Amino acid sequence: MAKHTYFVTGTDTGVGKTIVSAAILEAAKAAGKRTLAMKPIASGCDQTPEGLRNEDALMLQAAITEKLPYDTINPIALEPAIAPHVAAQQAGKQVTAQRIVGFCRGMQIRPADLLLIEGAGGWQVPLNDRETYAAVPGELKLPVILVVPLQLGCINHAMLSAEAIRADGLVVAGWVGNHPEEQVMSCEQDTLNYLSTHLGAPCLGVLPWLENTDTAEMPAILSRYLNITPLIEN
C-alpha cells in the first residue's frame, strides 16, 4: 500500500500541475523512494495507435519508479482539449466522483512510498452537473499540494483555494510556486513572502522557468528546487 497518497491541485488550470507532480516524483526518486502517480481523468488526448494518450498522463508515467500500463495512470481519457465534464458528455460517457475513487483506491493497494494524484484544473472544476473533483480528495480524505502560478492575482487565488480545501476538511501539505511563463512577475518576493506567511502550509518550492529545454528533461532538472521532506517523512 502507498505510504503516503497527496492530491495535486492547483489555483487555475495551466499553472503546472504535472511539472510540479513530475518535478516532486523526480525528487522522491533521488531520495531512494518508489512512487506512482495517477491523472484519472485527463481531456486534450490525442489519438495514437495504442489509443488515446495524453502529454500530462505520459509525462507521469515517466516519471514514476513502478513501471505501470497507461490505462492504470489516465483511466479515463478525453479527446476534446475542453472541461472534463463537457468532455465526457460528448463523448458519451458518465463521470462520477466515486468512478474516480474507485480507481485511486485501486493505486493506493499497490506498493510504493509516495503516489500522486493529479487532479483537473482547479480545486472545484465539475465532473458532472452535481459534483465538483473536491468530491474526490474529500472522499479519500487526501491531503493536499497546491500550485500557484507566480503571476498577477496569485495571492487571491491561492488564499480562495487554500480556503476551499481546508472548507472541505482537508489539510494543505504543501504549495509551490511555478513560472508558467518567461516573464517575471513584478514584486516577485513580496508575493511569495506574502503566500510564506499567509498561506498557512510550508513552501515546498519555487520552480523557475526553463529556456530551451527539453520537455522530458524538465522534471528532473525542476526537482532540484524543492524540499518534498514534509512529504516523505515518517
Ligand SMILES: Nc1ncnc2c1ncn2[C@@H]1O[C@H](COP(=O)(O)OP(=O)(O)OP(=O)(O)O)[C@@H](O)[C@H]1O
Contents of the next structure:
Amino acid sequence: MAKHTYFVTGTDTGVGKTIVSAAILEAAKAAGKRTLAMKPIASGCDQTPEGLRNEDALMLQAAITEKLPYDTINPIALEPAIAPHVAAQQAGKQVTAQRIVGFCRGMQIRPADLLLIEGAGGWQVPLNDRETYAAVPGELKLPVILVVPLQLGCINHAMLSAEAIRADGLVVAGWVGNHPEEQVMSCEQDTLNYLSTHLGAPCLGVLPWLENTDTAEMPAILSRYLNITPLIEN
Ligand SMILES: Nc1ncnc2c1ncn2[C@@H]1O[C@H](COP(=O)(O)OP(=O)(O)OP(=O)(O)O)[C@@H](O)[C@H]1O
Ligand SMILES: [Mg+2]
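Please supply the coordinates for the form predicted together with this ligand, as a counterpart to the form predicted alone shown previously.
Then the entire complex follows, led off by the chain already shown.
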C-alpha cells in the first residue's frame, strides 16, 4: 500500500501542478522514499509509435523511483489539447469518476511511501455532464496539495479553491507558491504573508521562475525549495 497519497490540484491550468509534483517527488527521492505518481486522465497527448503520450505523465514517470509502464501512470490518454470532458466526448470515451477512482485504487495498492495523483486544470474541472474531477479525491478521501501561481489575482483563486476543497469534505495538506511565468509580482511578500495566514494549510515552498532551464532539469532544481516534511511524516 502507498503510505501517503495526495491529490495535486491548482488554482488553474498551467500553474505548475506537474512541475511541482515532480519537484515533490524529487525531494522525496532525495529523502530516500519510494515514490509513485499518476496523471489518470490527460488531454493534449502526442501520437507516438508506442501510442498516445502526454508530457505531464512522462515527467511524472521520470521523477518517480518505481518503474511503471506508461499506461499505469496515464490510463486515459486523449489527443486534443482541450478540456478533458470534451476530448473524451470527441474520442467517444466514457470518463467517469468511478473509473478514475478504480485506476487510482489500483495504484494505491502498490508499495510506496508517497503517491501523487495530478488532476487536470483546477478543482471543478468537469469529467462529464454530471461529475467534476473533485469527485475522484472526494471518493478516495485524499488530502490535497494546492499549487498557487504568484500572480495578481492569485489570493482570490487560492482562497476559492481551498474553500471548495473543504466544502467537498477534504483537507488542504499544503500549498506551493510557484512562478510559472517570468513576471515578478508586485508586493509578492504581502501576498505570501496573506496566504500563509489565511489559507489554513502549511506552505511547502515558494518556487522561483527558472529561466533558460531544460524542463527535464527543473524538478530536481525546484525540489531544493521545498519542505515536504508535512507530507511524509508519520
Ligand atoms: N518555476 C517555473 N520555472 C519555469 N517554468 C515553469 C515553472 N513552473 C512552471 N513552469 C512552466 O510552465 C508551464 C506550465 O507548468 P505545468 O505544466 O507544471 O502546469 P500544470 O498546472 O501542470 O498544467 P496542466 O493544467 O496543463 O496540467 C510548463 O511549460 C512549465 O515548464
Ligand atoms: Mg500538468
